[in-house]
Amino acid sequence: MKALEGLHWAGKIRHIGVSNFAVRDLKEARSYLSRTDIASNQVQYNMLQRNVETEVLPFCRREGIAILAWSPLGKGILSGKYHNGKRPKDRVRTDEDLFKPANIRATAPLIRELRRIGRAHRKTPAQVALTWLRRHRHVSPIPGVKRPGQAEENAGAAGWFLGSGEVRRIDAILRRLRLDTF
């Protein structure tokens, strides 16, 4: 952290960012900084993987540390691409807990609601899921892409917001959702 701070003050880097830091890690890292601060924490965050909401998200909001949400589409499950009849075949996803048959079945009501809300806004389920994350002003989703079309789709999540009723409907489904082994 001292070396990063030195690079910052030398003008070699603009900001200091960390990845997957818990609150205790953030506090420790900040204790080594005297003239600058951590600007961002890149963490796994999406509708289905929300562990950061307990401690990390509130701490970062309070301390002015931006959250860069990696895997904001849950490796594609929130795009609606995968369902009971279609499971992923690539090595990255086949062993992932999100894609267990029970979890794919359990997420079906959520995906239906994302589709319903998306139709009302002329958006895709993925765009709704990204916009749901953006409801926190200090959270920036950073979705991965395999093809240019996916980058274009992800960009379509910018410039619009979910209504409070839509957020409530999504959150109600998420409260009832029970996934296998997380």
Ligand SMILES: NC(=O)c1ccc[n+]([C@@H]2O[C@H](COP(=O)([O-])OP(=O)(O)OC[C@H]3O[C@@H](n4cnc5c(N)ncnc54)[C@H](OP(=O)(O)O)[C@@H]3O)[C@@H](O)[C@H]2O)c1
Contents of the next structure:
Amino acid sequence: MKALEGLHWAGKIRHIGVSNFAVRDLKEARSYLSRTDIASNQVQYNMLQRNVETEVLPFCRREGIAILAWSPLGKGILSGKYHNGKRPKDRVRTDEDLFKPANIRATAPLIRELRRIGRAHRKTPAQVALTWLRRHRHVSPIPGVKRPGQAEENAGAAGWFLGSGEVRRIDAILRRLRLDTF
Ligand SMILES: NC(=O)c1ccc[n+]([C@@H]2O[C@H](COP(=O)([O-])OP(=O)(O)OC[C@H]3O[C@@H](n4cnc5c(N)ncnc54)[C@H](OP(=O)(O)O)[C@@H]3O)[C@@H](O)[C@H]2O)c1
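Mind giving me the form predicted in complex with the ligand, seeing as the form predicted alone was just shown?
Time for the whole complex; same chain goes first.
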């Protein structure tokens, strides 16, 4: 942290960002900084993986630390394209709990709702899932992509917001959702 602070003051880096830091890690890291602060914390955050909401999100909001949400599409499951029998082929996702057939079935009502909400805004389920994260003003999703078309689609999650009724409808479904092994 002291080295990063030195680089910041030398003008070699613009900001200091960290990743997967719990609140205690942020506090410890900040205790070594006296002339600058941590700008962002990159953490796993999507509709189906919300652990950061308990402590990290409120702490970062209070302290002015931006959240960069990794896996914002749940590695692609929230796009809905794996709900029609198609399976991801890579090892990372075949081993991933989210892609278990039981979890694909359990998330089908959520995908239907994302489609419904998306239709009203002329947006895709992926765009709705990304925009949902932006209901917290200090959160920016950083989706991974395989093709330029996905990058273009995901960029369409910027510049608009979900209505409060839509957020409530999604939250009601998420509250009922039971995933295997989480
Ligand atoms: N700091 C950390 O510890 C950490 C850990 C993991 C990842 N990350 C970072 O987080 C970022 C993204 O995370 P992630 O790749 O795990 O998950 P993600 O963004 O939730 O999912 C990305 C995958 O979803 C699919 N996808 C993306 N946009 C789509 C769209 N519009 N429609 C349909 N499918 C779409 C693509 O795979 P398919 O087309 O093959 O389905 C893509 O590879 C990356 O930049 C990565 O470096 C950070």
